[in-house]
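In structure tokens, the next block holds one chain alone, the form predicted on its own.
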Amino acid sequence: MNQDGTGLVTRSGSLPSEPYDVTVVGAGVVGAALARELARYRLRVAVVESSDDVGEGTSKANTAILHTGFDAVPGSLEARLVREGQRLLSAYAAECGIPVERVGALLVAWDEEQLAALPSLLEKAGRNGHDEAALLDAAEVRAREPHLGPGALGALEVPGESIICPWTTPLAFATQAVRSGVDLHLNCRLTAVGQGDAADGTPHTLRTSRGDVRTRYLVNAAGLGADTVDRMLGHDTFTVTPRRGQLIVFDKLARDLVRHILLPVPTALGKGVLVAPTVYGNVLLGPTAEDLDDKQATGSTAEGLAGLREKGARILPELLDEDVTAVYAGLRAATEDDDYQIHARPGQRYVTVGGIRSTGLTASMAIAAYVTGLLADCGLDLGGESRELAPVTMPNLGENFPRPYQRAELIAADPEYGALVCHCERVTRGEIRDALASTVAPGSLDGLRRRTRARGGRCQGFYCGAAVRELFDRRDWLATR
């Protein structure tokens, strides 16, 4: 922590030999969720990540919703977390601008077998306190999708299901936590763990690829690694198995083609293939649900990508006939229990956080809370009542919402927000160099592009790039700005 009160960010150099009181593993949503709830206690927080930024595995690549948590197994702990993470995020949201746009959910039936089930699907919404979801008969259906493909026999109506950014969501936490006096250490993997003694207070220390930390409490918020890190504190709970998703992102002019979230009946594998539009102004077709062994398999196939177009030519074949701007995959912490893995071990001042998946990005704060209690049965002193930490307010990268190019007093104070560089969404040269200069700058034109939108969009930087790499690599301009 720097004399001001406020946090370190490192890439690299060595580590502070000072013990934390805790320290997360892992910089997904979920960790940077923890780190900022953390922060509004008197405490010393770190968070240790692999890669160069917050939300760079699992975080960036899903499918982007605000769950109601409709479908939750009812009485699990998934189902809380994520009924109360929704209605946390929901205003954390809407107080440092992470754009959410409520568009409501339709779960579409397209045989007899599927539309049996939407009635047992209605009772478990009910359990999970969604009284507004509604069974739909084909004309309501075909009255509120019209560009829906033939077919449809009806559909369970859920008016809270949300579309969100989930690249400005870990990266508001992250930024509110640093803020708030937490270090941030990226490109620090975690290759060991010498656990430490509670009888005597010796903290633990943590080997990783940049030096040693020491900490007295220990939180694995390691996502796909979660079950590597739970078996170096001597743990065989569960084990992570990779579940690919793939999704595929077509142009801004499909934007009108579809008014909800469309999903289907879930199967054991996943809420399987949806069609959704983006707060970016898109819409995606996704996932694919492939369990695999390769933790780094995110690359696309061409029979994955089949296989969702065709899925997709019965859900909205006009979809098709649009250009598609980008291919991504994700992978899910699947494990082979269906709730989440959250295990307090009071012994060895350690939380697992683990199997969470696509209902994380929900849940996070919640779950953030829920661990938070955990570590104080621990045995943690949170040091008194917690505080309010000093807002944020992030860049809006959300179509529905006033973008700087948009804003003439803004352009008018500051022309940089008038110069464009990438077109294609839109980006100026003072959003480029506000993400620069921020407090958990971007360490890649990747991570730059989740806080701008540049070189994201149909063009996908064939036109920017070299005007958008040339403002990143060349920092000293933003000191004459």
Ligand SMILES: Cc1cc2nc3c(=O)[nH]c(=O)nc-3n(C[C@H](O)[C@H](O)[C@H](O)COP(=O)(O)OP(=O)(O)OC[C@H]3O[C@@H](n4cnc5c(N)ncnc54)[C@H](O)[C@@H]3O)c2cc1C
The other form holds:
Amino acid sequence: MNQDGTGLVTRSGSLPSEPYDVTVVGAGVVGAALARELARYRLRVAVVESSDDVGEGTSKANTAILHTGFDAVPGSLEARLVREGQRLLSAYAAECGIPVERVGALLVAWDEEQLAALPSLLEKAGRNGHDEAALLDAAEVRAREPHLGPGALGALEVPGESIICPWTTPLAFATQAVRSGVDLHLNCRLTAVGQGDAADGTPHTLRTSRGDVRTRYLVNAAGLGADTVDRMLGHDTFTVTPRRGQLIVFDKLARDLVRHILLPVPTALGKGVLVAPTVYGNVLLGPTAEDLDDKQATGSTAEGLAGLREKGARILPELLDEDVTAVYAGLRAATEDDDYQIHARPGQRYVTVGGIRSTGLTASMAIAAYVTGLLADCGLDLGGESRELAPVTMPNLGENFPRPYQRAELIAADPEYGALVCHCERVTRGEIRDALASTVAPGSLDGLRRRTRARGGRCQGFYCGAAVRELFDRRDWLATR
Ligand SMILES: Cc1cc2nc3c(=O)[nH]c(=O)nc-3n(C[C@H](O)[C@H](O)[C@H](O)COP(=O)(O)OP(=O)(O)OC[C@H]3O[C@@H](n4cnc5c(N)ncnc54)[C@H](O)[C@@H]3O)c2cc1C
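Switch over from the form predicted on its own to the form predicted together with the named molecule, please.
Then the entire complex follows, led off by the chain already shown.
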């Protein structure tokens, strides 16, 4: 922590020698939410993250839906935390400017069997507390979604389902955590744990790629690596099997084709292939669900994309005529269990937060509050009541909210907000400068894209790439302007 109470963001060099009260392994959306929650207490907190940025793992590559949890298994931990997390994140997003659009979802039945399954899904939604869900007949479905393919027999409407910016969310958490005193150590992979002694208070020694860190309490929020970290502490209770989800991003001209999140009736393998708008104004088609054994396999395959196009052609045939802006894939941290793998080990002053498969973005803030309670149960002295954190305001990346290039008063005060660099996504020099000078600054061009949308449009950086790179390469100079 600095003298002004702000935490450190480090990317290289040795680590502080003073022991932390709590260290979180992993700066995905879950680890970042936890860091923010812990920052509300009088604690010395660190996050160690193996990559060079926040939200660089599964958290950067999902379908970006703020779920209601209408279809979760009633009574499961996931159902509870998704429902609570949706409430918390909706309020937090409004407070700090994370774009959210409450577009609602339609769960579309394409055959008699699926149609017959809708009433029980409605009943399940009710048991999960979503009484506003309703059944629609074929004519009502078509009236709501005029571009839907032929053959839709009916749907379950879930009005509360929303789309959200998945990139701003972990960044907002991390920014607020660091400004409130949490240290964030990037490029810092945990490789082994020398366990301390709870009886005499000896801290654990975490061996990392940047040297040792000492900590009294440890939280494993390592996503795909959560089973590996768990084994470092002697536990063999679950194995992460990466479940790949490939997605296609369609051009913004496709946005008018779809009004809701269009979901299929779920199968045992997951929620199935959906069509959904994004807060950036694109349309997503995906994801696939492929169980793999390689935790690095985030590539797209011709077979996977062809399968998506086949399914998309039935749901929204005109979508297939639109240009593709990008493809990507994310890996869900699936385990042999259907529920989250959150376990407290009081004797080790250790909490595992694993198996956060397909709902972790939504549930992140509720997971953070739950895990903080578990740490207290493990003996962590929270040092009194929690405090309100100074609010943060994040740059708006949402297409349905005013962007800097549209704000005359902002441009009059600072002409840099009128100087477009990325024309596809309308990103200005002012926004790039701000991102480079931000509390958790990007360490790469991809990180800059997640903070500004620069190079994320239909040309994918073909036209603006050199200009964006030049600004990025001059970041130390720009950050002082
Ligand atoms: C295709 C797809 C679609 C999805 N759609 C949605 C959705 O619409 N809505 C929703 O709510 N959720 C969705 N999810 C789920 C959501 O993205 C995840 O649940 C969430 O991102 C998990 O966050 P995390 O912080 O647990 O993991 P991660 O984001 O993977 O973060 C874990 C971090 O730990 C770090 N790490 C690992 N090992 C170590 C180590 N030894 N030392 C230091 N650091 C380490 C990693 O580098 C990584 O940054 C989807 C997931 C996928 C794949």
